[in-house]
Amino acid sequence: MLTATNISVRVGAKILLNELSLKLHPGEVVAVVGPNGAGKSTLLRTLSGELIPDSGAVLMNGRPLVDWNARQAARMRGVLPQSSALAFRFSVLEVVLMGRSPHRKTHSHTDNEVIARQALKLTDTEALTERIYTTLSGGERQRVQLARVLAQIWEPCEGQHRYLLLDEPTSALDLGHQHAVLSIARHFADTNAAGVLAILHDLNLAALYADRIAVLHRGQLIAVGTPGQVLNSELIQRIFDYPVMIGSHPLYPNCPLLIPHIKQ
């Protein structure tokens, strides 16, 4: 389990996270939603170990995150940021192989290349294998970076659970690839008992793919639960300051469907 307990993060006098607690269980998908500036990316950066909380603790598989060495942590936890700056003329295959860096002492180059190609196939980027990364579109780059992260945590690590942290993974993608990426994340959670946490802006996507939704506002966890428990018109109006109706998805009756009002 990946657990945040009463974590607070401050920058000067500004509180970015305020005594927030959240658990990510193996095999589940948690969507983190909230308005801009709510603390979503700060939460992900803290769960990944990029930020050290001013108070509280983050545990991964029952052990403080700071106690795992970098190589061990990288084998268990993959992070897809909003954007990945890479200006060098690497091929797509070379970019995905970067995800295998934590495994170079335990796997041969051939083994790592096999896994990299499997990750490319899973993310529908196999046709881009020999392309130069800098020539790709924004959406193509995002899917290649997802392949890199998946390659990093592709196989079990010493019996420990794995975690995939996604910061707005659908922001640069068209409709079809938005669903493809979240389907891959859902499949990875289901088949590998991996915990997946994804920051999303589209609440309907969150409702379709997440087991639980965590709603953040001004650095605090306002609500967490199943989509049906969390997504109601009163909460959406209060947190996002926008009126919606809640219906049922025509294909998935147990999934709430948000229908925005058009302000005149």
Contents of the next structure:
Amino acid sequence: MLTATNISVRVGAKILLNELSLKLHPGEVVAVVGPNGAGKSTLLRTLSGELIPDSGAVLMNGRPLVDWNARQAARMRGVLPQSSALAFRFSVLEVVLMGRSPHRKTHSHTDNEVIARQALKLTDTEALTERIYTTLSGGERQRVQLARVLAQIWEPCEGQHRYLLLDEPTSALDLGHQHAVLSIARHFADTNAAGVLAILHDLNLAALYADRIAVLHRGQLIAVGTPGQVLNSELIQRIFDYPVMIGSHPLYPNCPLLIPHIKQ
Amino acid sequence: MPSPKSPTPPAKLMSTKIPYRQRLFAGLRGKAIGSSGILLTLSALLCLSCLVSLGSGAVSIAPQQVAAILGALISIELPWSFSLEQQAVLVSIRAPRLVLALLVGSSLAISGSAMQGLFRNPLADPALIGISSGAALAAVAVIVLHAGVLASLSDVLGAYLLPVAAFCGGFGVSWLVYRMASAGDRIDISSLLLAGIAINALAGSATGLLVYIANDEQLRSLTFWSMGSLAGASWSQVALGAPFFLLNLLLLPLLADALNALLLGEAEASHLGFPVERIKTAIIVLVALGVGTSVALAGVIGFIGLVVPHLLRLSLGPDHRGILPGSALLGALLLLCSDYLARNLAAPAEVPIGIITGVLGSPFFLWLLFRQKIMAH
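May I ask for the structure of the form predicted in complex with its partner chain now, the form predicted on its own having been displayed?
Let us now look at the entire complex, which starts with that chain.
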């Protein structure tokens, strides 16, 4: 389990995260939603160990994040950035193989390449294997980066659970690619008992793919629960300051469907 | 009821474009020769140019005589005869110059590759963090203020004053730039670039001021620093610089994996388990050691650090595991060839080596820029 307990992050006098607690269980997908500037990225950076909270603690598999050595932690936790500014002409396979660098001491190059190719297959990017990364479209790049991160946490490390943290994985993608990325993440959580946490802006996407939704507002966790519990028009209207109606998905009656109004 | 939580595997979203390879150098990259093939070819060319370089000059020495003289040094007798003059020229003039050229060339090129990786920018150069301008400032100060303020220092250090001062100047200025770019325990790479530009300009003005008050004779010595030369090479210089060069050349290749990961971004590299801050510091210190020593012993030699990594990326791809050792080999080879030209183009006079590398380097660099423009379309 990846656990944040009462974490606070401040920059100067500004409080980015305030006494926030959240648990990410193995095998579940948690979507983090909230308006811009709510502290979503700060939360993700704290959970990944990139930021050390001013108070509170983050535990991964029962041990404080800072106590895992960096390479061990890298074998249990992958982070997909919003976008990657790779400007050098690596081939797609080389990029995905970089995900295997924490395993270079324990696996042969052949093993790592086999895993990299499997990750490319899972993300449906096999056909891009030999292409040059910088020539890919945004959607292709994002799926290749996802393959890199999946290759990084492909197999259990010392029998420990693994976690996948996605920072707005769908923000630059078209409809088809948005669903492709999230269903890959969902599939990975289901088949590997991996915990997935994704920052999402589209509440309907969150409702479709997440087991639980965590709503952040001004650095605080306002609500956390199943999509049905969390997505109610009063809460959404208050936080996003925008009128919405909540219906239910015609195909999946348990899944709420958010319909925005036109603001008068 | 179908559950929304377990969708079928991802829908087919495959693009139908034909696999695309680089149009230029399509066959060259990786597959055709293989990176070890390229490294071997470079090594072979390097050995060959060593032989040619050792043999050419005012006193000519045939390759078999070179072998015989080198053999004699380690008490192996070879069937080719040579004169004592040839032996003396080779052992005490050409060999130290050759070794210095190899060390300086490889060190400049490998440092250039590392800086381009660190800055994630193929146009970065070791000069960016102020090494060359700091070293030049110190060297100019020594030359111009030699008889005055620095006279007592010069008594202690003798002939070493100039290289030692240049090294300290280069290292000192890059340390200053580095400190200015660090906030807490992090180094901000864009601040590093900006601080580098500002400090470079400051050092440049101070150098300008010193040049302004210099006399004619001092000005002539100053050209050594602005254009570089290996003419003064001696074994004692080689011995002075070798430890720093070797640290630079042996330790930087160990950071190849980390440099690859850094190209993804600093956060990404740390998520992959690399100690990013320590690695950045290590790269800057190693580069400052290598380039500072180069400038101290051979003056400012431009373009090797910029052009060599570029040239290699065209054939090896951007993977630092190939680029770093490859840069060392190609940098040594290029500087050796440039030095050969510097000695022979206007013999018996010498052309400053910085002019040769500049004349060869700039058109190539322009070609690279145009090629990038074309590729972007």
